[in-house]
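Just one chain is shown here, as structure tokens, and it is the form predicted on its own.
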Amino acid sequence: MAHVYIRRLAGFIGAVLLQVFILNHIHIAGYATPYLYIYFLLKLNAGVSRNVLMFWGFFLGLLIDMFSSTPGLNAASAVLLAFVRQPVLRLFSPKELDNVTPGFGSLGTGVFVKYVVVAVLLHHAVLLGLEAFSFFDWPGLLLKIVLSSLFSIICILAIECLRR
């Protein structure tokens, strides 16, 4: 049991360090930035309670915010992702998810891809919408959401393929 918590903590620390020191500095064409730290939340066991998931999401987002000078934006969007993760997962998965760790092997490729796409789009729409805090530049905001989501989805799926 202790090894599960050690692996979660290592994944948590790794996600924060990767996001803060590398990925936050990648801006393709000024629009696409990968937010890979949410992979940690997406991969937690489906049996984890919503409250525990929201706790992990809050502290993950808070640490990203502290190092990124984004007051509460990542925390808010990560908590929202943690809140809706289970319903999004159940929306696409036809089987019982009590002790399943979401991935290609456990859910199947199609279900996992749909789950990741919806979760990432939702997270990025909230994060980038809060960051812009304005709807005057709809095309720019939508382009940023779509490109960042696409970049993040590709990275998440590539990591999942490597972990197979």
Second form
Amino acid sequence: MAHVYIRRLAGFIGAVLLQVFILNHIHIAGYATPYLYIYFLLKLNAGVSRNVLMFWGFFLGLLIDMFSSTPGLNAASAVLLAFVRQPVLRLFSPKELDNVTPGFGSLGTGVFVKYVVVAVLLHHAVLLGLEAFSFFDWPGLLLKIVLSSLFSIICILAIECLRR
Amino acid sequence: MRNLLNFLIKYNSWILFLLLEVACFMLLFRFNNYQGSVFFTSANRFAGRVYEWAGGIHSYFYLRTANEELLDRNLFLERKVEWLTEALAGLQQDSAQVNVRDSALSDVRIIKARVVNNTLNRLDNYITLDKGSADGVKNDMGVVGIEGVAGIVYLVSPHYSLAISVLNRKSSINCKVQGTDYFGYLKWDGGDSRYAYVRDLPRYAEIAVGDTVVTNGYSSVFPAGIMVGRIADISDSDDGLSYLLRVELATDFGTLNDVRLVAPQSQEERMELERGVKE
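Counterpart to the form predicted on its own, namely the form predicted in complex with the partner chain:
Below, the chain from earlier opens the complete complex, with every other chain and molecule after it.
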């Protein structure tokens, strides 16, 4: 039991370091920045309760905010993602999901891809929308959301393929 | 009572969700005008230390470029000094003694600092510096990189401080075209990190692409004459009444590393005076 928590904590710290030191500095064409830290939330066991998941999301987001001087921004969007993860999983997967870690193997390729796409799009839309906070530059914001999401989704699926 | 408890138990995730989101939004919105929020930014002690450590490694890789830039800058300044002394010698024949160097620097306070974190890709970018109030840093000091203006100090903790980068929608720096008295405000509105805009230059101003833009002494933040950038493009503003300048920034924010914090000696007195007028 204990080693599950140690692995989770290691994943948590790894996600923060990767995001803060490497990914936050990537901005292809000034638009696309991958926010891969949510991979940690997406991969948590489906048996983890919604409340616990939200706390993970909150502290993950808060720590990333602390490093990028955007208090509350990532935390707000990560909590939202944690909140809707269960319904999104249920929406796509017909199977009972009690003690399953989401992945290609456990969910099936199609279901997992749909799950990742919806979750990432939602998270990025909220995050980047909150950051801009005004909709004066609609096309720019949409382009940013779409490109960043695309980048994140590709990275997440690639990592998933490698780990399989 | 029972119904209330049942309600709370049934919707406990919704309630927790709302609580956490409210907490996030409070952080988000109070950041702008709440000094204590410095704890939640990268200017707090923990994040500052981690960034300092990572920045040490990072800066090692840029030593070579930094050196070359310093050499270039040095050369440029040497040439300028030469040119100025010549000009001065010409003038001194029939005027009183002027000590250029002293009068230029006597009234400016300078603190050396190192950038420990810096972003370019957001709409509101901030620079984290490794000096804080313990080293004499105060709010509204100017941040100047090797090549030119970089930002303005915004929040100060004992050992670190957070500066608004030029690449921030809140940033507004008073500047002028060198050699003229036309001035305007330097603004950035997202997008390319190499360019910013100066608005409100009168249409009769005699300026050309390639002219140098420098700070003017009107703002109480920067001393006059610090390099901002070069004019890359001149166009009409939206209302057609003034020019809109696209300025190629002198500072390369991607490699910003060593900076100086500057403040005119009389800054506090002056700000107090200006505050008095506003109230």
